[in-house]
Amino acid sequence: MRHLLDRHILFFGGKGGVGKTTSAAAFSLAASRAGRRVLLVSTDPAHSTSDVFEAGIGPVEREILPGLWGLELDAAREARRYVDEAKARMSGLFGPAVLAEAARQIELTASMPGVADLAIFDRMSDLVLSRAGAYDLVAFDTAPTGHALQMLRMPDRLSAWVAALAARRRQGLEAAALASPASARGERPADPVLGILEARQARLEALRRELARGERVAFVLVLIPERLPIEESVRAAHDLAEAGIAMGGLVVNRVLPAEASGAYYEARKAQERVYLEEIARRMPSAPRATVPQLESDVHGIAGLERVAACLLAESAPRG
C-alpha cells in the first residue's frame, strides 16, 4: 500500500465487520507519519473511527495527532444542514405565500427514506472537490461495500436526472419566451432556477471527473480469507471498474499468523491456503497487503501502528 501514499483521496471499503475502520485509520496515522496532512472521514453509521483511536471525533473536522485531522459524518445533522440550505435557495426564487409552502414540502422531504444519502453524498462531494485543498489526503472509511458504490455511482444518476430537469426548465422558459413582448425586443432576465440547475449539474461533472482521476483517487477493498468476503470484493472490484474509479488495492485482514499451531489451527491454514489463492487468482493484478490476526483487537495508536507497519510493508505475502 506504500504507493497509496501520494493518493489525494481514498476510499476504505468491503463487507462489513473485515476492518475498513481498522484500515482506514492505521493508514491514515501512517500517511500523517510520513509527513502528510491527513483527514480521516467516517460515512458508516457505526463511526468506530472514535473507538479505534480512543478518542472522540464527531461531526466537526478535529485534530486527533499531529497531522491527522478526524470527521465522522452525522446522517440526520448532514440532512438537516442539506434541507436548510434547500431552503435558503428558495427564499430568493418565490414570493413569501409561494415560499411558505414551499417550504413546507422541503420539510416534509426531510424525512423521507434517501435524504440523508444524498445529505451525506452531498457533504462527501464538498470534501472531495472543496475540502481536499486544505489537506493532503482525505481518507474515506465508507460504510460496507454496496452502500459505498451506491454513493460513488450517484454522481452519473443524478447527473442524468439534473439534465433532464434543466432540459424541461429551458423548453418551459422557451415558450414562456415566445408568448412574451419582451422576447421580441431580445430581453431574457437569466432565470434563477435554471442557474441552480446548471450549477448543480457542472458540479456534478466536477465530482465525477475527480473520481476517475487514478492518479488522484483509488479505492481499497478490505476483505478477510473466507468465501462470501471474497465474492463480494470480486464484485465490487468489478463494479469499481465500471464506473471508472481506480482500486488502488486489496488489504487481506485476520491472516493466521504461521507461528499459529495444533489439528484446528493446522485444518484452518489449510483453508485459508486455498482463499489466499483464489484471491490472487481472481483478482491478480490488485496490490496486496496481508495484516496478521493479531492476538488481542486493534485500538489506541500501538494497535494501529502495527496494522500500519503491514500496510507499509515493501513485500507482502501473497498467499
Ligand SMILES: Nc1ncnc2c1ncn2[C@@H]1O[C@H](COP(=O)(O)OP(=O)(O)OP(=O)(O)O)[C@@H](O)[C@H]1O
The other form holds:
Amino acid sequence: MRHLLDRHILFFGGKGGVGKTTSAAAFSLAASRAGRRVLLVSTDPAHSTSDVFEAGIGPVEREILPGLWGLELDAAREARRYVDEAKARMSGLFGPAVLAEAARQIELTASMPGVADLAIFDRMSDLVLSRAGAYDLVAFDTAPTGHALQMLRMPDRLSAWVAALAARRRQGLEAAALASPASARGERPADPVLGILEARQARLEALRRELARGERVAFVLVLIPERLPIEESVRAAHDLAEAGIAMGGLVVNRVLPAEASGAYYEARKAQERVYLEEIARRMPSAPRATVPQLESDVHGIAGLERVAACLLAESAPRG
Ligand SMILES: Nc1ncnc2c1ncn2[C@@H]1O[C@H](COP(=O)(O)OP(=O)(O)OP(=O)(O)O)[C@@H](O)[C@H]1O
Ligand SMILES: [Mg+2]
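May I ask for the structure of the form predicted in complex with this ligand now, the form predicted alone having been displayed?
Full complex below, order starting with the chain above.
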C-alpha cells in the first residue's frame, strides 16, 4: 500500500469487525511518520480510534501525535447541527408564521432515521471539499462497507433529487412571473430558495468530481480470508467501479502466521489458502497487503507499528 502514501483522501471500508479501524489507524500513523500531516476521521459510532491510540479523540480535530490529528464524528451531534443549519438558512426566507410551522416540521424530521446519515455525509463532504486543504491526507475510518459505499454514492442520488426540486421551483417561478409586469420587461428577481438548491447541487457535483480523482482519492477494502467478507469485497469493488471511485487496494487481515503449527492450524491454513487464492483470482488487479493474525488485539502505538509495517511491505506475489 506504499503507493497510497501520496494520496490526499483515503476511505477504509469493509465488513464489521474485519480491521477497518486498525488499518486506518496504522496507515495514518505510518503516513504521519513519513512526514505528512494526517487527519484520521472516524465515522464509526463505537469510536474505536480513541481506543486504539489510547487517547481521547472527540468531535473537534485534535493533534494526538506529531503530524497526526484525530476526529470522531458523532451522529447525534452532527444531526443536531444539520437541523440547526437548515433552520438558520430558512429564517431569512419566510415570514414568522411559515417559519414557525417549517421549524416544527424540521424538528420532527430531526429524529427520523436517515437524518444522522445525511448529516454525517454532509460533514464528510465538508471535510473532503473544504478541510482537506489543511492536511496532506484525510483518512476516513468508515462504518461497515455497505454503509460507506452508500454514502459515497450519495452525490449521484441526492444530486438527481435536488435537481428535480430545483426544476419544480423554476417552473413555479416562471408561472408566477408570467402574471407579473416585471417579467414583461424581462426582469427576473433572484429567488433565495432556488439559490439554495442550486448551491447544493453545485456542491454535490464538486464532491462527485473530487471523489472521481483517482490520483488523489482511493478506497481501501479491508477483509479477512473468509467467505462472506470476500463476497462483500467483490461486490464493493464492483460498486466502487460503478461510482467511479478508485480502489486503492485490499488489506487481507488476520492471516494465520507461518509459525502457527499443529494439526488444528494446518487444517485452518489449508482452508485459508483456498480463500487467499480466491481473493487473488477474483480481485486480481487490486494491490494487496497481508496482515497476520497477531497474538493479541491491536492497542497502542507498538501494535499499530506492526500492522503499519505489513501495510507498507511490498505486496505479496500473485496467487
Ligand atoms: N491482525 C490482527 N491481529 C489481532 N487482532 C486484530 C487484528 N486486526 C484487528 N484486530 C482486533 O480485532 C478487533 C476488530 O478490529 P477493528 O476494530 O479494527 O475492526 P473494524 O472493522 O473497525 O470493526 P467495526 O466494524 O466494529 O468498526 C479489534 O479488537 C482489533 O484490535
Ligand atoms: Mg471500526
